[in-house]
Amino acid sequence: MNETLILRTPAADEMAASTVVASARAPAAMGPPAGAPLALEVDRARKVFAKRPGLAARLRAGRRGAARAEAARAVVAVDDVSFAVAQGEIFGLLGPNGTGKSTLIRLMSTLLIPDGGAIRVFGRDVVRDEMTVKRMINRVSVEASFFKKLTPMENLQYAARLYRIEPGAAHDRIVAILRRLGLDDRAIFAPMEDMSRGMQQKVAIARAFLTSPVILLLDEPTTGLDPHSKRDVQAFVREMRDTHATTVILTTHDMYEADALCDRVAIIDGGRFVALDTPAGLKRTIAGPDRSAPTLEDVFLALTGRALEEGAAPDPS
């Protein structure tokens, strides 16, 4: 029996679709493992952004009416999304650029306030209990920032102080994590402005691992890394899950990474989930006589009609 949750519905059925996501009668594949404690609950989360493309040019051209009409429009970046993730689960979010992945990560990490619905981390609301949630999570994004004149060690020591990690213990842990990710001692103590973007991204990943978060939010963490470095990061993610029961939410454009790492994968398009299942379950949905071994990319193309890189624009946030 095919248990994949497929949610492609017309716009007129938006309310019905969100009900299907939250329904207790939905297929077992949509939910986390039975009996496992919930790390993350997203209940009909919604985020809307104003959109004003070319407003200044329209005003200069004297088309004030058209400009005002355009300015009044809004982009629904996350549209009544609901799901739950168990402690220790690696949960993947796949979608083209501009379809809500990074916005959803920012909502979970308290960087954005939802316009509707609720998000809870181990029962704590991300809005009402913001500071408590911040101490439980860490986030890696593709645009990580640092003090570039400082070394990786100095940057991570600074981060350790923010999380009240004892300096001596922080030093040893920083060295161990950076070495585990492939940085040698010369790189650890050299200015970050002299490092490649890929090496800087490794330091960003190390910064997230440093605090041993109970939920790790990885927003395209391996972008810019070479294949060997990607494998190092993927192995460390598994290690964090296996040794610390860390829950991981991962967005990626790497189909192999999602297939290899994730216990379950959600495909998001237009701010809404269109499918949610294990990687194997998703691939079974399009398997047939002429497609004996489909990939996650095949599933993605079948459900969204376009490749990952073909999104219209980056997320508004």
Given for the second form:
Amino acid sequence: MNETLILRTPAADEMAASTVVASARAPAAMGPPAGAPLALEVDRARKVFAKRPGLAARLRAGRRGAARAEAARAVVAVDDVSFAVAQGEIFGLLGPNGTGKSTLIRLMSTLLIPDGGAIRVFGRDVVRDEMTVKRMINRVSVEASFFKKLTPMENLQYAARLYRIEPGAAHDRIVAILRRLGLDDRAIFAPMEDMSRGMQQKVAIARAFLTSPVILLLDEPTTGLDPHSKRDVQAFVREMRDTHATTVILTTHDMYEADALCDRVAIIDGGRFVALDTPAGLKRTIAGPDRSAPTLEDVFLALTGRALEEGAAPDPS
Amino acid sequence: MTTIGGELRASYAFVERNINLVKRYWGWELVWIAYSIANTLAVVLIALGVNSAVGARALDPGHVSRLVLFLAVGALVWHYLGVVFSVVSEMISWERWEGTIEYTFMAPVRRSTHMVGTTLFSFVYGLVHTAIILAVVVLVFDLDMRRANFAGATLVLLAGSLSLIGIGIMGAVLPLLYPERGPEMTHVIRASLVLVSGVYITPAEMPEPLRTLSYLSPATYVLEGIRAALIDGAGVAALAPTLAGLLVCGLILIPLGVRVFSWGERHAKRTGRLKRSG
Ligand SMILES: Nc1ncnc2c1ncn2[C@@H]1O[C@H](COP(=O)(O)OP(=O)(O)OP(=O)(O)O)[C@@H](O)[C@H]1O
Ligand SMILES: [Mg+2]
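Since the structure above is the form predicted alone, I would like to see how the form predicted in complex with the partner chain looks, so please show that one next.
Time for the whole complex; same chain goes first.
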């Protein structure tokens, strides 16, 4: 891979080097590969969103009633989730809509504070050591969020400044990464408002790659991309991992992508992990339809298919 | 590793980004400046119409020109302070609107760096904007500035900006906590400040309880100080108590604002208010 594309941040290297190897903490059967330092530890993480009833409803219900109503309407988005990811792993999070994948990613990226448990990035707690963690991570979300009137170059230069990348160096890297992802120079210097969704998504991916995160949090990064672009992005993710030992957390609804990219996959449902293994390991747990070789999609449907077949989901423990 | 120089350089990210946005939204900027000019002229014109409004030669030309200056200073100073307040208080609503808030909040910059950058931009933007309006006012009206102490007025303006920045930072918490109606709430703060700060009236002449409230608004002292400097030519020595008071007020309000804001940020991250979807 072209070395100029990835800038090593000294802080990140220092952090990775000083991390104690602590893989013994993770459950053996589905734990991260032994030997590599732990990049991410999620320890009984929990996130609940309270839905407060409106003022009128609260007055009507009285104080006790309102508290009960609030508890009833609370959404447990992430429910006691624990896992560990080794440096250089690509870790997949699969699950039906609204099961807490994005919430989990936000907890890791310091955008939400957990209600219980702890999350550590190379041993640093995401709440207590927020700034150190922020230097090590970056995230791509489903929506590409940009200043729409600004060009990709201006948007990414803004990001570069926030991550203390010198503007001259940033300029060359921005052009290199965006070209690599298939944007032509005209698009790089034109306002983003006229770009297609897929092109905007590529710029969002470039923004994350630009800052050379030690942990890359990808929340449905390829949703909305055409098959070529998907492969470009997947190849880029793999390269980041192979050349820089970047650790990747990936959520996706594309089972082929998960199968092709991920070293291990967790299947999450209702805020809880219902399975965690390598893609091959997961496929071994179920039989394919008509005794054919099962795909990851078969696994997904079998493990999260309560609605289809009552009681079909195996016990999570 | 987080040196002051590094933080300052990072804060320039916000200045540069905002300047780029102003350039890209130039059509809107023109509309906004035209609106501000129209507003200012409309207020200052009141002075010229005073005699015909009361149907008598109540004021002689000397008094009319003093009233022109009184209103013009009020309109311009308030415009500047209002712009500083708005730029600072809108730093969150703008990012919400563009959808970039999570990316800015995830970046490894201190919130104080974010605010310093926004504030630096607000100074520049407020000064450029006010200078343009001032130029138009000077062209249209015959301002009597023979006795004006410009240096003193500038000092008061700068010292007074600090307090408005502090209040602006507190105002910026509202869009953080109330994604839907927060921006409107900051407009209420702004309108209340105009009402109680003696922008177009001397505080002593306000009805109660506005008069008492006016003594609590830092903008009152900014306006008084600048009027003293520009209309009566008060020297720096005479302005010293006002300057000192404004500096102390700013030194209290800014850290207080930052405190309130970081509390708001934590609350938003606990309750999931930064962003709901995606
Ligand atoms: N900021 C928030 N405030 C309130 N509720 C939230 C918030 N964010 C998520 N939720 C709720 O938490 C649950 C999990 O949402 P989340 O976005 O994590 O799901 P997801 O697995 O990413 O789904 P999708 O596949 O559709 O992206 C949902 O019930 C959602 O309504
Ligand atoms: Mg999601």
